[in-house]
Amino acid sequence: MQKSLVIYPDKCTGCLQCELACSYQAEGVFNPAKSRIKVFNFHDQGRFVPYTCTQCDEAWCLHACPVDAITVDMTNGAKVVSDDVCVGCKVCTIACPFGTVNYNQATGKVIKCDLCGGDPECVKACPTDAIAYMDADLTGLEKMRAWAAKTDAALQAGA
């Protein structure tokens, strides 16, 4: 079963625990700048939105890499960068339409979410459940349920 990260921005408080957990797992330091997940702060609306690689089925980053440094982890579907193969050309950063593949100046390689080998630290660290790791076939179910409830409420109000 393939699983996906699902973000619930309405639950995010901007605590950055996901960024800290990610940077510690990936780099061994508590440094949000080294995190593969970023929490964006929309000051005007008073909202926070966590964002990371969506692990596209047709991953443009993977197809763009001239040295095949990005491969698919067959156990969880994550697109994983091999530091041993990556030459730091940054072509994958240009190919990603979502901006979730980034260059790490310290290593001269690119970095992106690898789902922590199937046990994402960001999910475990989030105190408000703003990030979930679930069966990929169910990722839209909660939104569908919410819209169905709104539709039902509107129909009942009009009746």
Given for the second form:
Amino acid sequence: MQKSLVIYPDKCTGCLQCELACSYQAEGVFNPAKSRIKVFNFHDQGRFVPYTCTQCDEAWCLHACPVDAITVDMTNGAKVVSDDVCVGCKVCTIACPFGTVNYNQATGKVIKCDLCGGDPECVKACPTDAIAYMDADLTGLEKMRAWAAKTDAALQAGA
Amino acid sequence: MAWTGKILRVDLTKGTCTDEPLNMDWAKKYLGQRGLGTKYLCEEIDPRVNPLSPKNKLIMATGPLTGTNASTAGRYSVITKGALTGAIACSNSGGFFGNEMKNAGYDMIIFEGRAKTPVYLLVRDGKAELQDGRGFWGKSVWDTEEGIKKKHGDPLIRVASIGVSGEKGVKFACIVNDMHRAAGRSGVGTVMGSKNLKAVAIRGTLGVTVDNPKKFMSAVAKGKQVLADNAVTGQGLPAMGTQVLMNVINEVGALPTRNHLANQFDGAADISAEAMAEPRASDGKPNLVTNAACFACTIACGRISTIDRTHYTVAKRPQYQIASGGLEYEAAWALGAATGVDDLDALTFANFICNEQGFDPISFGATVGAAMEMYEKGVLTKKHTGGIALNFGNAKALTKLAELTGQAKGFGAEIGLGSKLLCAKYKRPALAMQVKGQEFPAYDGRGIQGMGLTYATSNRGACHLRSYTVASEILGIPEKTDPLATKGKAGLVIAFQNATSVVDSAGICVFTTFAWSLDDIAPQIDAACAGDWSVDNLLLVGERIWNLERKFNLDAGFTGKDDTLPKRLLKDAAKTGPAKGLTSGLHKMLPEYYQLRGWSKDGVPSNKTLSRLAL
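Now show the form predicted in complex with its partner chain, given that the preceding structure was the form predicted alone.
To see the whole picture, the full complex is given below, headed by that same chain.
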């Protein structure tokens, strides 16, 4: 089954707990610079937007990799970089339309979200539930529910 | 582990940057940040030095938890001899700068001497260099931060800088990081300006580790749950910010109004959290855009606000028609109640200017309040104010003075003296609502008796954050005490002072203590740091820090006589509300305070106390 991270930017406070959890899980240190998820602060508008890999089905990064270092984790659909195989050529970072695969100078490999093997730390660390992890077919469900509630309210108001 | 074990010493006179190992013996005795920075300052400067001379030093210090995922663990402090007070200064700031410093490999940066021409410090992962800052001198905090990021082509650099007010010697200038978080009080920005140091720009990617990760992650998770489950930190602060207090404090008759002439403000509701959430007529949007967190903070009390685009302050100035740091309670009180101004947009604008030009809204608003009283009493006239009608409640006077003070121009330069010097200049010293040169924050010591003692004994001059007994006296945290009673307040203030010294030295935010006691905090410190960090030892560390600060002040020339309040609080009774008829009972609390502290009748720590604390 494919699973996805779903992000609700309106709930984000910009605290970076997701970045801390990610860097700790992946690198063993607290270091936002090494996080696979990034929170962007659009200061003048008062908006915080977390952003990370959406695990494309036909993943550009996977197809671009000349040494097949990026493979699919069949349990959840994550595209995972194998450090043993990656040669640090960075072609995947060019291929990815979203910028969510990045080179790590310290190791000479690329880093990207791997869904933590199916138990994403960022989701657990977020204090406001701005990141959720769910069945990839159901990512729109909560938004639909919210709009459905509004639609119903409008009908009631009109009645 | 937790500490990086490294400090950076920047000699501005010589233009050198040198790494040094952190004195770990001191770290074990003073923890970090406030405590450790104070220890270094006390060892390295003569307490009698002029705060603005090159012989004063300025220390930026993180705590051992700074940069970890403990909730709120992104704090740093600036320790120096304060320009506003001449006392020990320690101003604490959130945002993201503290974490960046830690991730760049430093527990602390010590600035000494004075640069010949303006400079800024650039630090990248353990490499530091001074850069020519002349191009940024004369620029605002906002332009400096943006300009430095642009110049070095790195939007992820974090910057702490001073505005024009700090360059020009406004006594209560701040050091502002991340656009609107500030080491705000006591004039630490003024000291930075006197050193010709415009900014500190840091990019850190080295990573932060702790001593016992498994224990640490479990202690941190428990701590976060406590914050989430608490009504204040889990609901009140994220939804309403510190501004949740405006109506509460007004109702208990402890909202100092019009330079403490009154203790309740009829405009309180108009400048409260509730007002910030109210949609406005022009565009249907409220003042408050969103709440915002500092680094690693799971509370997120910060306010991001906009000003009504049709308001006189911004209608013709699109650069201020943005979302930026909004009103927190202290700023709303000082800019509003202390001056009698109830125009929410005017206060928000004045607050923007305080952030943009880097000066403390508490001292600024309180000083404007004192000037307004002098104007209404005829001591000041339009001749002095440059034509400004400085009546209580005049929003346009307030916003005009904010802009002038930001540039230290016209009557703004006189406001920039702070209330003590300003009122002394016009021979009305009793009208300055200050202790040790620093203006009161937003609680009346008549209506909340513990806060009177808090202000009188605070080592950095009047300050609510040194012992926030409001928590107990008004909010009932950890237990309810009677705000109108003096009995037991000496012990209460001491307990808060010691515990807060620990919190300020750890790298976390004092707002966690609405929910956390040291029982919640100690396991986090203990797992992060090598050594014994039990509650008992932490309390001893807190008491040691308090006494070290006290010793600095005594050596700087302060005496027990400075532990007092303005006559207005001691002689003039509160006029309305629950505290009606009451003055501050400081004379009843202070002797007991000295005794419980193990100090002499004149407020000097006894040898026995000093040796018990290994000082």
